[in-house]
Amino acid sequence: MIKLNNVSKVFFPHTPNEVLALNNINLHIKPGDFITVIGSNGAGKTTLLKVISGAETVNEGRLTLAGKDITACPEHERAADIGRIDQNPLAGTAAEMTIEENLALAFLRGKKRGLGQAVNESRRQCFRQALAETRLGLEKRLQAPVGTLSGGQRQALALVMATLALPKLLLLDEHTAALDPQAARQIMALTAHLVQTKNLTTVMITHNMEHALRFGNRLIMMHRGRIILDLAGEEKAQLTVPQLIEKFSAASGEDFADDRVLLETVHQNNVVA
């Protein structure tokens, strides 16, 4: 599906503030993969997703999507094939527009715009069916301004928008981090449902080790801009959080010292798919 070959990203090059955010990354994401990504603060996780989506350019290396070289393609050209949601519930939706207008924009993303109506009854029915999967009653509120929704409802809408046109790749950057525990549980359940039923190739960053182990078929751990662990199948399924921390220490030569990750793992490990 997508390959990163020898990808490196440097911020503020040739200055005292130079940061090597990605260090010679090689990653092959297969069709149908649901990859969870974990690592300490500054490990390069968000930069990895931005490079894949086109929000950041690479300094070295090459990216291909479904066999096409996209290294030089800007973000808007990748938008038809790549859906992305970040942790801010306000970022993925337009507050001044209605729910159905937001969905219409998502439906038309990457497509040629004609003179026909953006929203007709056929599309409206499609929107209702997609929203019904959130189990939040949003299918009954198509004319409601998005700004009137709660954070969890907006993130649920963002998920529907990102998956409506069946992207080749879905990128989730800590998309439950800003939500309260109940909303986070709902969004993770919806995420798991959409990924499975739509067979979406997905990369999800999380600060919760329990989530990283519980969700998806593959886990990668990053540290200082490198991928230091890539676990899948039974090896991933049988791991516990303490064992994962031990593997991190063995691979990195350092103790895992990100308090945010450890605390979120303790307090939010009751989230279920």
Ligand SMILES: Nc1ncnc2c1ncn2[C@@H]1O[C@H](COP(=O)(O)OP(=O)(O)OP(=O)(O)O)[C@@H](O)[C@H]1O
Given for the second form:
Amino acid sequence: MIKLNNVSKVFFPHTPNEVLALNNINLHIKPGDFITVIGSNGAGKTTLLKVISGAETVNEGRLTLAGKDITACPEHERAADIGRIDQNPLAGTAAEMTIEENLALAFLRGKKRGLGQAVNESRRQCFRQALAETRLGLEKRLQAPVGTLSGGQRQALALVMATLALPKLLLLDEHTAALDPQAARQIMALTAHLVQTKNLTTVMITHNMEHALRFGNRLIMMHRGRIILDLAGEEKAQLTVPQLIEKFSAASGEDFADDRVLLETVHQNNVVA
Amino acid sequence: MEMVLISGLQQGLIYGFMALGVLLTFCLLGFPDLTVEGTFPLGAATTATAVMEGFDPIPAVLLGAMAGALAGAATGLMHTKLKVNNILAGILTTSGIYTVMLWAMGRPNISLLNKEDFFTQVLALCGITSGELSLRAMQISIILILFLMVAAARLLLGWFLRTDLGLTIRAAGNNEKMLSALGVDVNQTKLLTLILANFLVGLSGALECQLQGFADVGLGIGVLVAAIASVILGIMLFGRRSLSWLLTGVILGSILYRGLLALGLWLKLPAENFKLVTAVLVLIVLTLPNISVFNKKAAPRSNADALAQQGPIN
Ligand SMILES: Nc1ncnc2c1ncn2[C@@H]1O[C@H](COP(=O)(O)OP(=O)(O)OP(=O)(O)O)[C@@H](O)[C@H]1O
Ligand SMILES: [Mg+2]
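Switch from the form predicted on its own to the form predicted together with the ligand and print that structure.
Let us now look at the entire complex, which starts with that chain.
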């Protein structure tokens, strides 16, 4: 599906602030993969997704999508094949436009836009159907401005928008991190549902180790711009959170430096105990 | 008093095209397009020059509007291709236009006295000889013609902004990054909007030239602030409840603003103060809390949203 060959990304090159965000990444995402990505703060996870979606350009290396070299393609030319959701619920939707207008924009993802009516009855039908899957009742509020929705509702809408036109690849960047626990659970359930029913190839960054293990068929761990662990199949399925943290220390030579992950782990252990 | 009404309506309708253009760029696209100050006199100068060259008034007005569109394209290309800051791009175009106008007209102003004007020609097309009309009937005919034109522009824009292509304009003003991630070349959207908006502003200038019977390179001074004042008036009085209200509102705002100016003149208020008064009023309105006219963010729903709004999506 998509291949990254020796991809490197440097911010502020040749200055004292130089950051090597991606350090010679090689990754082959296969059709049907659901990859979860974890890693310490600043490991380069977000940068990896941005480089794939075209929101950032690479300094070195090549990207190919279904055999086609897309290294030089700007984001809007890759959009037909790639849907991406950000951690910020405000980033994926247009606040002053209605739900149906937002969906109409997503309906023609990557296609030519002409002078046809953006919202007509047949499209509305399709929007209602797609929204009904969120189970949030959004299908009854097609004309509501998106700015009046809660963060969770907006993220659900963003998810519907990202998947409406069936992209080849879905990129999720901690898309539940800014939500309260209940909304986060709903969005995760919706994500799993959409990925499964639409059979979407997916890469999902998460700070929740338990999510990283529970979802997907493959797990990638990043540290300082490198992929330090890539587990799939049985090996991933058998893994537990403490084992994962151990593997991280062994592979990186450091403790897992992420407050949120540690807190969540402690919290889970307390719940278990 | 009747003159106040006539002048307010005529000027308000003519500047209504400009208000629509300013609404497109400033409010919907979120692009502070200063080209307007150059496009307006350019529309007038182009029309006047064309008439002097022997063009009929109707095609001459069309040429004026197209010259405006070209100026919009210049600003748009500077911004999108050469990455010039949006305000600076408008300033550069405006400055260039000044020279182009002098060069085209050969002098700072042209009087079209004794030339057939746009309105006479339109009436002639309808089988009406304007020579036979009383002055009053002529003034009312002009208002009717302008009204039909503005109404047509309003309806066309309302339709266009609801098409797949038109939707991208509002989306670009709302959330540029999202639009790009949905496969739209945002630069093209900006270019298209600037062309469209400045076509309207050019048309405004062309019609003003035909109504007044002259063109002057200085015609554009202060028109942007006036247009912004009209747009604000429209939004304050008729709200941003819906796109339809927004479009109709700014035209009504323009009529109201021009009406107030005409009233001021009739009351013999010192005209030289109007621009300063307008500027101060616009400033006051913009600094009033909770009147989000050019601030496109809706009121935050919660503290979390308020915090998030300070994030990078601005
Ligand atoms: N636009 C940018 N300009 C400069 N430096 C950047 C930019 N984006 C990311 N970086 C730097 O690149 C490195 C990787 O950042 P990235 O956002 O990819 O990390 P991350 O793994 O997503 O971290 P987190 O878990 O905190 O979200 C960091 O050191 C960051 O400071
Ligand atoms: Mg990140």
